[in-house]
Amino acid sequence: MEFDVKDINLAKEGKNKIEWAAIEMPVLSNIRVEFSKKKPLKGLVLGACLHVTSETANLMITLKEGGANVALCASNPLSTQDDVAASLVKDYEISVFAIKGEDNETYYRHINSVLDTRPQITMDDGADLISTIHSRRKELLENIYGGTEETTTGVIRLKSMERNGVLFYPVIAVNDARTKHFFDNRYGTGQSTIDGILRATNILLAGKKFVVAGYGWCGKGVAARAKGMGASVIILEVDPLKALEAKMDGFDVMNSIEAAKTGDIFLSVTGNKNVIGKDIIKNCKDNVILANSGHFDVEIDLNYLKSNCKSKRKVRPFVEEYLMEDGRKIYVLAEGRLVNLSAAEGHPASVMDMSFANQALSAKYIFTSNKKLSRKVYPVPEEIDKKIAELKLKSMGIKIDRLTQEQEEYLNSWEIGT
């Protein structure tokens, strides 16, 4: 078994983490003791590029203990645990490749030694190994059954791909399912990456005037807790539609220039590139602090920072100042990337256990039906995502109704009047 972790003596703190996460995931724990009975990956290669977290772990476990050979490597260079990554290599026998902080080079060395074992499924966060096969590792493509992708950047570059005729296998867009995006997005974006920016800073948020850039799933859970805190929040958005529910949410809508001599803090949830660019920038007041809990270390025109500053010093753990040539401090968290998952430890186990749970049933459901894929995007099956929720409901304790036959036949008939 080939890895490449920091510390494999880490392992034992890694392993309590692992455990501790896996209370709050009682889903994909159900779905581990089916998988281990029944082993439907059996003989499976499966290769990851996930956030190397004590949630992920328990997704990779739950993937090995259905028969797969799994290997691991980090989506994003700021967000791997290093103890959970030598625990997964030295406990749970699973291939990893991630170290915290690694540099470029490291990061796409470790992408290839998960390639290296020929996976005919990959399982992504970003779309990072699909681009990579796509681009430098085509003799894989023969190989592959499919693949599943996590997030909203992901599957925008995935169906640009499939838009463009260029997407040689079927994958699934995990992130467009609603026990995904609707709990994932919202509560688990929401509340981790206001933990990140408190941790990274230890600022009161109550009185701030809080900029978040993007009003989808991400940007009302992070808005709704800025909120909660005492901060007033203002949001940007370029969809008229996305804006005016902002505006009837109670939240002030500006654009960036507006926002820029206002903010005290500026966060980019939208996936896309110098979203927090040069207009504010140059705007902005005195000492503001700006972070991504987008995606990749691109929401952030760190190049426009670099050229336009006198000097750049670390202050804290994950902040850095930039001295501008007039003077203004500005300061960026988490060198621009993630500050959930950077400077605090990524969301909460209990709504992974969803997210992770679409992805083990979404690997399943490629390994027994890819024959009749085709070289697309697909949502997750509705009945997958049904079976997630009704699961998690269970585990909540909760029971719901459900409708009698005569209520089914009156909604599905348009014979019966009013």
Ligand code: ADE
Given for the second form:
Amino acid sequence: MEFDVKDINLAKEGKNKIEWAAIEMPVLSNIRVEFSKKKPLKGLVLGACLHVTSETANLMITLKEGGANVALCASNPLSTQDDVAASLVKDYEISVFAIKGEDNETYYRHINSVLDTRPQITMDDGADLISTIHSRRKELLENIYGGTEETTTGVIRLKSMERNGVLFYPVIAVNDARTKHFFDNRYGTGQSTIDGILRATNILLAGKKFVVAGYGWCGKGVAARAKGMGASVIILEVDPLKALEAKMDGFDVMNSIEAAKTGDIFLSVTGNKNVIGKDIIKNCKDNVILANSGHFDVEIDLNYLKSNCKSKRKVRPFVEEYLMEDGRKIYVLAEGRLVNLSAAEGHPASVMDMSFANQALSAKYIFTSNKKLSRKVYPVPEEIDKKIAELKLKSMGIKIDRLTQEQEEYLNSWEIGT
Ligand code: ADE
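Having seen the form predicted alone, could you give me the form predicted together with the named molecule?
Following is the full complex, with the preceding chain placed first.
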């Protein structure tokens, strides 16, 4: 079995972490038991490019129990938990190619190591496997049944590939399942982003002006949690409807130049580039903190910062100080990479439970239904989304009501009026 991890001797600690996460992942455990009995993925070669965390480890173990041959690499150079990677190799005999802090060349070497296994299904978080296959490893296309995509940024890219006629296999947009983005993007990003900022800086949020760029599901989650810890939250939005929604949810809404004059912490969660750009960097106060929780490290204009600073130094793990020409100091967290996965451990297991249940069941769906699928981006089938919600409620000991026959008939009728 091939692998490339930091230190295989870290496995013991990693195994403890994997088992700890499993406690909060009852839906995935349920699927694991079913997979273990029925082996629905028997003979499948699956390549995954995901954040290598204890939660991802539980997904990999589930897929393997289902009969798949799995290889895993990182979907971000800074998010790998090296002890978890070691344990997956040593204790679970799963090929892992991932080292926290790997450089760009190693990152792509690891992606190619996974692709060398000739996967029949790809599982992405940010579409790096799919884009590498479609650009530099086209010979693999004929072997592939389909893929899954975990995150908003990846789904946006895949939809663009589909529109341009350059997507060559079906992909399920796991991100768009309701049991994914309502929970993972909102409660997961909400909590883990605050966790990352606090672990990196140990600042007090109460009393601070916390600027959130982007009021999608992730932005909503972060704004709610920052408010809950006593910060005054300011939202930056380019979409008038979302801006209005933020205002009516009780937040201040303004443009970047206005926010720059007053903000203490700036966080970008938009999926777009240079959002914390020149307008903010030129006009912001001394000692501000800049962070990103979007998938790629493009949301803070690091080039502008680098070319307009006198010097740069590391002041704490995951905190770099830029001394600007005019004497202001600006602090950037985690080199502008995902702060929640770089400086903390990503979303808690309880939300990844539903996200990864979607991944596992979508992989099974592609394996068993690939003849029906064409070169498109598909939603997670409604039955899967609903089954996951039901299993999660059951695991929480929550019973809900059902419609009576009379109510069903009423909803389906059109003759019954006043
Ligand atoms: N994305 C966000 N949080 C994550 C986690 N804990 N594991 C894997 N992917 C994630």
